[in-house]
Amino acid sequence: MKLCIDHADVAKIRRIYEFYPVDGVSTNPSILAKCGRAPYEVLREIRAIVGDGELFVQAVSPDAEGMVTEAHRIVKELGEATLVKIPCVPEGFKAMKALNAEGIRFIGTAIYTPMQGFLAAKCGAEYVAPYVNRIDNMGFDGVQVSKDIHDAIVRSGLTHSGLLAASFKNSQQVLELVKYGVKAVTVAPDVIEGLVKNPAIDAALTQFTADFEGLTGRGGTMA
């Protein structure tokens, strides 16, 4: 399963990277306006950091016919390994449909039900992303119905599509789906360092270092 970062912010992101083993890095439109610069600016810092691993960049135009022209735009400028996230509404499966003919890498984003993911993956996404917490938020089951959109897809064959899983509030939500054996999550920063934060981790490796150096003097270490 991949893990990705779910921001925009370049230090975090960085951070990240330093100590985690990510794979890409998601955006959307939102977290990019958060920035207050220009978009593409931030996006080629992140490619930098990313190198070449995965970047997920939306494209915002309500006409297929404009989300194809962004595409085209967002690959030369970020490279291959860019996957242009196109909304799972009529227009963005035409969309789909056109970039899938021209071999360009796309996912299918804004996913609230099962079917809209089913339908993306059937365009050709490479992956599809539920929104786990919104889903929470509107009262049904956001980790339910990515398990279904899963479920409809394994069963269905499309070996090329999976999910990539956003909007995470909590590392429980994210446990529940690693489980389950999604191909992706997406994660914000918060939430990834929290994937190890306890204070029984903590108290243990302090108890460590206390025990080890009444052994050995301040400071000792095995090196």
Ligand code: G3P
Contents of the next structure:
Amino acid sequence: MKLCIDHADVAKIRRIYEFYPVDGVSTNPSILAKCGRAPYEVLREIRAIVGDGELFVQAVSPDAEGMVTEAHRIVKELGEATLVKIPCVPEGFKAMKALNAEGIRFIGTAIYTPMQGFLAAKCGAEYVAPYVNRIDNMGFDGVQVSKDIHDAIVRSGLTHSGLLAASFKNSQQVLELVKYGVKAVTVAPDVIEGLVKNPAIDAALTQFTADFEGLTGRGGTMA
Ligand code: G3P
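Please move on to the form predicted together with this ligand, as the form predicted on its own is already shown.
Let's see the whole complex now, leading with the same chain.
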């Protein structure tokens, strides 16, 4: 299972890459807008951190032709390991079929229902991105919707596709889908840090240090 960072703040991405086993970075138009900088300038900096890992960048055109044109520019600017995020709406499915025929890598995004994910996978999407927390906020079960999409993809033999589950707000949502074995999750830096933030962990390490220093003296280590 891949773990990606759902953010565009270069400093935060750099920190997460330094400490955690990360496979890529996903962005969307709102995430880029929060940076307040020219999109390709930020994305090129992110590409430099990601190396040849996967970078996800969304097309914003309302029509299929515009999405395909954007996809060409995105891949030209940021390399072939860049997957174009295409919204799962009718114009998006049309764009996906065209991109699939051209061999351009893409992902179906803005997914709130299982059938959106299934149709994107049928169009050739390498990933489909259900918005877990946004679905929860609508009064439905975002984890269950994600599991349903995963199951539909697996049982249909659409082996080229899988989840890049997105929009997480807490560790439990991430854990449920990690346990389920989805293809990938993309998680904001603060939620990634929260996966291992726990006073019990800190207390255990403090106690280990105190005990060991009692044995060896202050600053003692196994080195
Ligand atoms: O990229 C789409 C998704 O990650 C949105 O997340 O936090 O805006 O619900 P959020």
